[in-house]
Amino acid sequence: MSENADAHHPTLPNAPMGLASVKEPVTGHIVSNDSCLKGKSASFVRHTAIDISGTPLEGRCLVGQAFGVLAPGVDERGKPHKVRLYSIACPDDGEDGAGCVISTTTKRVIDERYPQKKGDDPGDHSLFLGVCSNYMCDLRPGDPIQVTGPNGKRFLLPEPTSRRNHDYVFVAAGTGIAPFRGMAMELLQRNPISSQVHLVMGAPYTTDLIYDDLFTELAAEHPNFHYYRAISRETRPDGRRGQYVHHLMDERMDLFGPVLANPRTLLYICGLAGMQSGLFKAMAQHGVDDGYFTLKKSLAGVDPADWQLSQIRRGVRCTPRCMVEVY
């Protein structure tokens, strides 16, 4: 790393944190609750709009932050159920302008029931239904939501004073999309700036892409925003088979090589931890990793090409230029 990285490092804000705790959540009530996918597809993703006025949380959460929900009722131990985190899909200011409502996305969790830990029965394929994600789903504007948060201090825009300072490239897969959506908003609309801003989507089918028209409004908009999709599991205009986002960077990295390359970019990933190692695999084989994250001693000399998740998870140290939330 050059000498002279930490000015390159950003000034984050002091975020509030812990306002609604899980023992003492604030009552927010929904506004609305729409689906945010193109087309027809076989997931459910909406965007959930919630009125936190009148509690300690109106006006006090950031974008990359998130908030907890507390679902009703209890689990199979007979407790209730644990708090849920959900990222923050809107500016500072919230969706209204006055931070009197924020917003987040919400996927529907719908799978067959698998081997988890010893003793669970293998021959169990029955239909699971993710707790609070369904919850979520099924409410209503102006039915009650017990929230808690906000939580999460680094995965943040810099403060504004200083985002001017610095390009951004963020990287998203799936609902990992959430941040996002609040950051393009917050630096293109709310409080705008002229600085670079890139965003790669994710997704298996192109009819899974979240908020696709609202991105594709922006980039006609805005000429510093750049909007990318990668689509995994559909073939290319070309013939080529799909591919991933570490793959679509990889392959232009004519384009993203320069972007990353230059100390006064700041790079966001969400979404699968896959995605991360892939993503990071690519830039040290490109020789754009400086700056963004280093190598302990158990990667040190092992060619990028043969890192595995396993060491990237335990070898790879993000510096103050790279925010990293993956599941």
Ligand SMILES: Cc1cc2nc3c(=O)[nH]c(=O)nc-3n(C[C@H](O)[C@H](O)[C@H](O)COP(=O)(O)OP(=O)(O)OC[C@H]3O[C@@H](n4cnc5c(N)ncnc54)[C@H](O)[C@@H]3O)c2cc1C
Second form
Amino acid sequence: MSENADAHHPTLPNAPMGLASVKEPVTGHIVSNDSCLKGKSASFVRHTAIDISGTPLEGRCLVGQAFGVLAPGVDERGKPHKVRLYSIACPDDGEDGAGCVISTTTKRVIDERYPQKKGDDPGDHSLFLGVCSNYMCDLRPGDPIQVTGPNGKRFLLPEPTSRRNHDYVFVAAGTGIAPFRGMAMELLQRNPISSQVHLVMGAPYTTDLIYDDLFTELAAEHPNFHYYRAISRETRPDGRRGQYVHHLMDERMDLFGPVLANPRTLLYICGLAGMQSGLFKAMAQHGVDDGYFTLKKSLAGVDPADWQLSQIRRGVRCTPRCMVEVY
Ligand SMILES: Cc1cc2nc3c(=O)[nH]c(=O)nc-3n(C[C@H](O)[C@H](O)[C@H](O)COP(=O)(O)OP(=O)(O)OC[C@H]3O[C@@H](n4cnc5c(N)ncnc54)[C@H](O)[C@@H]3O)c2cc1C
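Alt. form predicted in complex with the named molecule, vs. the form predicted alone above:
So here's everything in the complex, that chain up top.
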């Protein structure tokens, strides 16, 4: 890593945490709960906005943090459902500009059941519905919801006065787009700066793109905002196979190479667990990993072309310039 690497590290704000606990959650109320997918799709994703005014969370949630939701009822052991976390999808001052309404991007977990652990019935292919995501997607304006948090102190934008010292590369898969909606609004609309902001969004099909209209509009209005879509399960117009986010960035290193090589740049990755591995490999192969991560012994000296994904998961340590939130 370069000698003055620390000089390029972001100064993060002191994020408030745990203002509402699982034992003492606050009651918010649903403001809106609308689909935010581009088209008719096999998946269901909603933009869920929650009024938290008058609670300790009002004005205290930062984009990049998450909040917890407690679904009513009990699990199969008769215990109250555990808290589930959801990324904040609005700017620091909320949807309303006053910190009273926070939002997230809720995807219904819906599938056929398959074995998760030893002893599960392999013949059971009945409908599986995730508890909290379906509870949230069913909610209507005015409904109460039990909220905890905020959570998270690392996956954050730099504090406002130092944001202009950086450029930003956001890489999202699926609902990993949630924080980048809020971050893009923060950097382009609420407290606009001229830094370059690149957003790479991954989805299986074009119809699964989330907030696509918003990002298309932002890209048209702000020359410093660049929006790229990686569609993995559709053949591309030129006949080539679909691509994941790391394929897109790998293919477009003519563009991303100089951005990533610039010590101003901060890299944020959010979405499916494991999505960072392909990207780290591509960055190392193109020699633009310096400043974003260091290698543990298991990978040191190994040609990046030979890195196995499981090795990357264990052998890469992110620096403060690389923020990863995967689940
Ligand atoms: C920091 C963080 C931020 C997050 N942000 C978001 C966000 O912005 N938006 C969002 O939608 N989610 C987000 N999540 C995920 C979210 O917390 C929940 O995990 C998700 O909504 C599923 O919860 P659920 O209660 O609906 O599903 P659950 O009832 O918890 O079911 C999911 C669990 O069931 C099991 N399972 C899954 N599929 C099957 C199957 N087919 N058959 C049998 N068992 C199965 C798995 O063990 C899985 O963990 C985030 C998670 C973290 C940690």
